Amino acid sequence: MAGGTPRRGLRVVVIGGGVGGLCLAQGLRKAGIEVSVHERDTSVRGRHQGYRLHISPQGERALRACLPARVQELLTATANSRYGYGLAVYDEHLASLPGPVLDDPRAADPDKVDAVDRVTLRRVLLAGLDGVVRFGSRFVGCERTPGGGVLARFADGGTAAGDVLVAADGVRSAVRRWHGAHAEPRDLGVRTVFGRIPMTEALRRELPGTLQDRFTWVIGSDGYKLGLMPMVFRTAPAEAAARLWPGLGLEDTGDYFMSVFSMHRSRTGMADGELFALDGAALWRFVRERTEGWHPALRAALRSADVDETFAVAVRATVPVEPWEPGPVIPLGDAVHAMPPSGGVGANTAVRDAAALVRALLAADRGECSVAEAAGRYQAGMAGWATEAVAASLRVAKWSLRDIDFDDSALTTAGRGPRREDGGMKTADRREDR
């Protein structure tokens, strides 16, 4: 109005630099909303938290939703470029079982998304927010301001004030312990050690052919699930950093197995503090000692692993999903709905949060409604999909750990084994023995 104060944008403080918080970075600076980013690891790589991550179409509709054209052209460049193979389901001598089929509607596009290296991704959705991420930022409380805002204090005495303050911050979420009683993750009873397998040229020619092209999921008569996922780069990230973003410093990795060993904690042999304490070495170790009657070929695959690149975790889930109070501070991804990673979907929900909640704050940054009401819609829609997202990684869960005790009230809402959910899965047998 003419001679009025000037209406101030939207201001939003995210907690947590993870996939989630920094596509939803992207996502609000496109809709041209100031956002900051605050993350309590020192840098991109601070942390394990897996290597290689598997894209929806959801997700992938989401990502390029929030991301600008050239960030998107890097997207695609650096992610995989065999994948969409299927899945392959065998026991520990790699004789053929009953499985899930995988069906994707993008197999036949060569510029498809379905899989990236999670430390190229998170480089990726950096491109262009210069001054807007703070690594080394750790969340320790927040306060409401007098104007109906909040501030956000950090650990090193720092602040940032904002309209609305975003809990992206995993799992283990400061915010939402601060924030107030909502559910922590259960957990599942799964112990999982993931790792890193280069594909060198070497194992390249000891493995048989279909475990390097599809995700490969072993499920032994002993109790142990070993999972393969490739990870083959479409450009090596560095080369198409220099091609699409000069200076941008990607870094190669080269082409790799991600491997996902699993079991029941009563499998271990010993305590979690004490599992959870092994290095990396010792973790192989443990691997190696759990697998000497596999396949030779499964055997070959694990010496090979980079053991510098190993860590355990324990598998959470969030059930049920419940929104939180609608107000300035909202939750995102793995803060409100942890899942198992069977599913593959954590990332994808995340994204697909980000996607939505940046379309619900620019309703409120147009002055189409108050915050509080952008909050409640977002939050509506996100606890159905993500209950959903829950209830389908729950599911594959308990068909792929056969034989993990998974507490009765995770699945009210799972129902009983693989259905097509988030990319088209359906049980079928498969009969390619080698």
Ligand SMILES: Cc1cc2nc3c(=O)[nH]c(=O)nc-3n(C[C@H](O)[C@H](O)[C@H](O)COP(=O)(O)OP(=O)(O)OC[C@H]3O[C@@H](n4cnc5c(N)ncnc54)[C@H](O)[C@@H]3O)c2cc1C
The other form holds:
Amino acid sequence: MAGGTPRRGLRVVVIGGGVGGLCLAQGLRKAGIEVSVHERDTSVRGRHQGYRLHISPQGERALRACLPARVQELLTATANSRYGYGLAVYDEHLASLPGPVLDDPRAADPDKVDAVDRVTLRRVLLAGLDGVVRFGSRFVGCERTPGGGVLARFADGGTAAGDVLVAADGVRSAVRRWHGAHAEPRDLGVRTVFGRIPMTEALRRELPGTLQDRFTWVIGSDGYKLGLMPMVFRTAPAEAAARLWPGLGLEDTGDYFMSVFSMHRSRTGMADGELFALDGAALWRFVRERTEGWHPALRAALRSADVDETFAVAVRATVPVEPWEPGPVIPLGDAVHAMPPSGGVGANTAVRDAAALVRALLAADRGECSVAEAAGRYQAGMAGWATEAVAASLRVAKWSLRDIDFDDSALTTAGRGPRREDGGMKTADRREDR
Ligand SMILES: Cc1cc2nc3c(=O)[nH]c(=O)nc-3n(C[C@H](O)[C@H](O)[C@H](O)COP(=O)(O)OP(=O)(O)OC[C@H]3O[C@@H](n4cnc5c(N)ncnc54)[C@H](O)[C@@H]3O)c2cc1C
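Write the structure block of the form predicted in complex with the ligand for the protein whose form predicted alone appears above.
Below, the chain from earlier opens the complete complex, with every other chain and molecule after it.
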């Protein structure tokens, strides 16, 4: 209650239990707002989306704002313990190259959360949300209800009613397509092979210390680039759960590097369909063949890859970021602002959205404004920081990937006003994420 005013008892339906949707659910529960999350994946592991997530100071603040103390403690305990901040840039023979100076004010903070393992993060974000999250619940369409609310429909025949429906269903958002008329993220022409390289004792002995401590970016002379990002758990997840949240299933995966091998699509030597059909073993052969003349330490790292954990993606971005017409259907995260992973800011922007949306919906729940006003206020802020984040990640992509298919002029239309909402009911078509 605020100033003795009764709360309105808002009910929020979130589509998508990824980083943004789960962070939002935690924040809404902490604020005393009823929420349900509907996730199409049948389990927490879900699809391939990378392994290690960089968390910026802004992202860390947003997570801290949304998470209850006990969940935050678990997140801090399982975060990356190392990370000599900054970026080390080399050529393929490990000769140092000039690169951007990245600073992080948290460098000396022993409790900083500057990188996390994605699956561990998802499990941590699920902590305490029993009964709130429904897995295997794929959104297929939605309709407005007479009271101004929303009724969501799912592939299994289920429905969920709420005063607000949040589209947190990622880059291929079915809610965005149902909502209509919003630009699909653009293919930037970059293809990336993501991998996971266990940090074995043998590999630790073989690799120079700097490669183990920070984000390494290798610019090959032949159009191929390799990123290596170390993930060294502060506490093994299972041990942290046993101490802080007994019964919570956190799995140990061991320390590792996330590897990112990128190139323009014209350098893959094959059609996209063929690249995306390659299995882990074939993808690693693809990477190793293209790095044969590279420094032995880099080849040693690539030889140690966990082949089953390898996948290829096409890099996309939403340009421009456009707010949706303020109403009960509200977008969050990649659903409205996909960006290249090169900037390491997509998830950070999604949790920033979540923290802001919690504040806006809390005001609506307290009767200080309508849902539409809350949506408008949130989206005004979101469009600003998301447009900046997309632009920043495109700048990093242009520097690090060099030959991307992207025309800067597209950015000049960013920040346009909201589009009109499509009142008709449509059924979302099904396309799998890549
Ligand atoms: C390989 C890779 C590496 C990355 N590295 C970083 C990084 O280091 N730092 C960073 O900040 N960002 C990074 N990003 C970007 C980041 O992953 C995304 O920006 C972030 O996950 C967006 O969060 P989200 O909640 O909007 O979407 P997601 O996390 O993608 O979640 C969307 C969820 O919606 C679900 N869903 C989809 N359709 C439906 C449906 N019809 N019904 C129900 N549920 C549905 C999906 O299964 C998914 O769980 C990376 C991305 C990739 C691909």
